[in-house]
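Shown here is one chain on its own, the form predicted alone, set out as structure tokens.
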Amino acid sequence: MRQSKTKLAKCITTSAYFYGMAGKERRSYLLLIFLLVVMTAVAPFINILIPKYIIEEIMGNQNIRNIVIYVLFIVVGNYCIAVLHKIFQEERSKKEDWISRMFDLKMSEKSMKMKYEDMEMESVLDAEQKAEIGMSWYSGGIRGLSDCIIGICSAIVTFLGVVWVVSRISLWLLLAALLAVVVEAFCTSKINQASQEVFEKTPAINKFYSYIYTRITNREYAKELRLYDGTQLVEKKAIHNAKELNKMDNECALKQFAWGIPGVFASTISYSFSYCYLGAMVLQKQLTIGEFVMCITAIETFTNGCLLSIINHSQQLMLKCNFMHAFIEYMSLDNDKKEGTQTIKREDFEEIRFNKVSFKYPGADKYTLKDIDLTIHKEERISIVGLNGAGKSTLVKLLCGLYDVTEGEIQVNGKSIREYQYEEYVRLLSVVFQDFKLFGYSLDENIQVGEAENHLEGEEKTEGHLQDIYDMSGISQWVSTLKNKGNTLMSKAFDEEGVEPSGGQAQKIAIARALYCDAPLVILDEPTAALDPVAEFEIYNHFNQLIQNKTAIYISHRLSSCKFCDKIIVLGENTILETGTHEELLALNGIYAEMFQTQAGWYVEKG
């Protein structure tokens, strides 16, 4: 009983949640649902009541005029309802399409705004997967919900009318139909339970399904698939995944088939009783042929159009609401980034300080960084070096606020970065990561990402400014060759006139994005790791000349960015091992000197 109350409460809260949101997006949607309920409820009575009068007229007075009127009433009535139903459904589809897109948008916004570290948690990934499939495959979203609501409400109205019609003939007919419906309803609940069990098991498998059938077939994997004959590996994984899903679906279908048989049997017995009972009444002159037809149609409507519809749609509603509730749970996750209240202007930036900062990733036992003490002053050039896995990129992610420190504090101008409004704080940063991404939008849009947030108050960045950015980042000549110039899409997926930038061009676009942002603190986190050390040095040196009067942090496991920096930080063993200028660290003859000597051959060879 308690479980039933829980399901009912979830059903009510879920329906209220989605209809509340739907009403805000399209106010007329709820009125449209009400009109569909009324029309669906009234429609059956045309075919229940009017045939009785036609048959009785044929069997009695045989007045052609009356017969034609009754027939026209049925034809015109059904036609008008069919036309109205089509109009309403068409309008409903338009509104539901918009509402569904809004739900997708809200889910996307949730994913984009949640804490970066939570995006890697298994529980969050599962919640996101359940929310996605719960709103599509299993429930049908707002349309599936409204199908159930319309079915239940209209069936209740029709039910009351049919009970009034049949009860005037015999209550035994209603009782027989009711018993059959109870059996069918019980069987349907078991069928729905099987579907729910599959839903609970599928998120983990569906993640691999999505990876295989959507992501891995993208162009980014095209070279490896062809050069290493990776098709066989993917097909093997796909077949294994399909077998797992097919096995679950077959088990579900078998259970549903087994529980469907008793329901069909109960329905057959009920109809047999109704025909025999009414037929006997006709033979005994207790019922006219017209009343016989009316009762048979009414019983059919009572069983399938009313009771079964109410019960099945109610069970479907609870099932769909359970699926859709996963969306509410995902949207309710308390993992939005917590912000401070302090503001900070770009020109007020003075220093960043790591004060005894330690960090370990969620769920990890070992520290990635331990007891980091580091101060970076305004307009200072810092190079952070170390071997792979030393924690260089992690340090940047902490600095960007993507992760919270485990111990200690990161301060800007003497205040914890958590005291600042996040949008205010990130305006201080221009970051180019090693795994930077370009969007499938235009070149200018890729450079102007977050333009509204990044503009200084009252500042307008004109086409002339964009041209300056082209020049400074070295893409001006390339842009001049593009047919649509800055409006060229950076992907051929959406436009055949789009382009796929080379690795070097993509790097320059990422750098142009950082320059356009015009933040006081610039960070390059190994964006040129795929290049040789000399080429990397040339890019860093050029970039260093472009960002005069700014603070810069260069992250690399190589040393090409070190010579022109004011201070070098050497990371290793999860902490800072050495600090100093290039000359000081060479004189120290420690880890940095050893790394430099190892890589020196590159520099000597290139002169």
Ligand code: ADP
The other form holds:
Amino acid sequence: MRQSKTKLAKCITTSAYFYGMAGKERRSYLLLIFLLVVMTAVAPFINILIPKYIIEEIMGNQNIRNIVIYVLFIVVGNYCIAVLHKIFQEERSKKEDWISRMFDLKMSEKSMKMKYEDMEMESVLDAEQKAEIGMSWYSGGIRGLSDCIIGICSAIVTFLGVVWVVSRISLWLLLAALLAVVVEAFCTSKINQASQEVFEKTPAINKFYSYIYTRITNREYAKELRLYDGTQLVEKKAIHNAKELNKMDNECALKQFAWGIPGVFASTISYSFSYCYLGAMVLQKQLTIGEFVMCITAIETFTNGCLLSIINHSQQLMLKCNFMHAFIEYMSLDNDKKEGTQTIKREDFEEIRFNKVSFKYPGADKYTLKDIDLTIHKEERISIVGLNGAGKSTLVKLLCGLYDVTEGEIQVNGKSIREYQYEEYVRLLSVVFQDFKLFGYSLDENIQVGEAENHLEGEEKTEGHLQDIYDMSGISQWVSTLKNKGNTLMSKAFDEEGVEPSGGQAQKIAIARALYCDAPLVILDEPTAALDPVAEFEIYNHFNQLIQNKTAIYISHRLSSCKFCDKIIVLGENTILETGTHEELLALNGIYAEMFQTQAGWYVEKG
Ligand code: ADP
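With the form predicted alone already on screen, would you show the form predicted in complex with this ligand?
Then the entire complex follows, led off by the chain already shown.
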């Protein structure tokens, strides 16, 4: 009892939530649903009531004019309702397309706003998967919800009308039909329960399944799959997955089939009873043939139509609301990026301080960074070096606020970075990540990603400024060869005239993006890894010009490129092992000196 109460409550809150959102997106949608309810409810009565008058006219007065009027009434009535229904459904479909897209967009916005570290949590990924498939495969989203609401509301109105028609002839008939419907409804609830069980079990398999079909088969993995003949491995995993899903679907279908049989049996018995009972009444002259036809059609509408529709649609509604509730749960995950209220202007940036900062990745046992103490002053150039996995990128991610420190504090101008409004804080940073991504938009849009946000104090970025950026990042020559110049899409996926930049070009675009931000702190994580030696030389040569009077944090494996930095930090064993200038560290003759000499030797030997 309590369970059905909670189900009902969930159903009401879920419907209210989605119709509230749908109404905000397309106000006339709710009116359209109302009109469809009224039309669907009224339509059956044309075919229940009018044939009685036609039959009685044929059996009685045989007035041709009256018969024609009745027939016309049925034909024109049904036609008008069918046409209006089609128009309204068409309109409804257009609005639902828009509303569904807006729901998708809301989910994407949620994903984009949530804490970066939560994006790798299993529970969050499962919640996202459940919301996604709950809104599509399993419920049909707003479309599926409205099918149920229209089905229930119109069937209730029809139901009341039909009960009135049948009860005037015999209450026994109502009772027989009611019993059949109760049995069918019970069976349908078991059928629905079976698909709910599958929904609960499948997120993990579906996640893997969609990984195979949406990611592995696209270009991201194309090279590895071809060169290492990975198709067989993927196929094997896909087949294993498909088999698991199939097994579950088959078990579900078997259960659904078994529960379908008693329902059909009950309705057959009920029909037989109605025909016999009404037939006997006609033979005893208690009923005209017209009334017999009207009553049989009414009972048919009652069992196969409205009552079953109310029960089925209610069960479907509960089921769909349960699936769709996954969307509400995902949207209300309390994992939006927490931020402070303090503001900070770019020109006020003075200093970064890591105070005994320690960090463990979520779910990890070991510290990736431990007790890091580090101060970076305005206009200083810092180089962070260390072996792979030493924590260099992690340190940058912490500074960018993508992860929260586990212990200690990162301060900017003496205040924890958590105290700043995140949008303001990130305006202090121009970052090129090692695994930067370009968007499939135009070149200029890729460079001006944060344009709306970054037009500070009415500061207009002119075309001339963009040209300077092209020059500084070394892409002017390449841009001049592009047919649509800065408007060229950086992907061929959406436009044949788009281009697929090479690794080096892409890296320069990423550098251009960081330069365009014009933030006081520039962070470059392996900025030249994909560049050819000439481009690399140019970037280093122009480094001072690129950075100008900004503060710079620079991560590179090319130790010779660290020479020009004011301070070199050597990371290893979770912490800072050495700090100093290039000369100081060489004199120290420690890890840096060893790394530098190994690399220098390599260059000398290889020439
Ligand atoms: P570096 O940039 O010095 O090569 P990283 O900062 O990328 O090193 O990585 C430091 C350590 O943290 C590595 O052991 C790496 O496996 C681990 N690590 C990096 N990213 C994650 C993550 N998202 N979750 C868990 N561990 C991670």
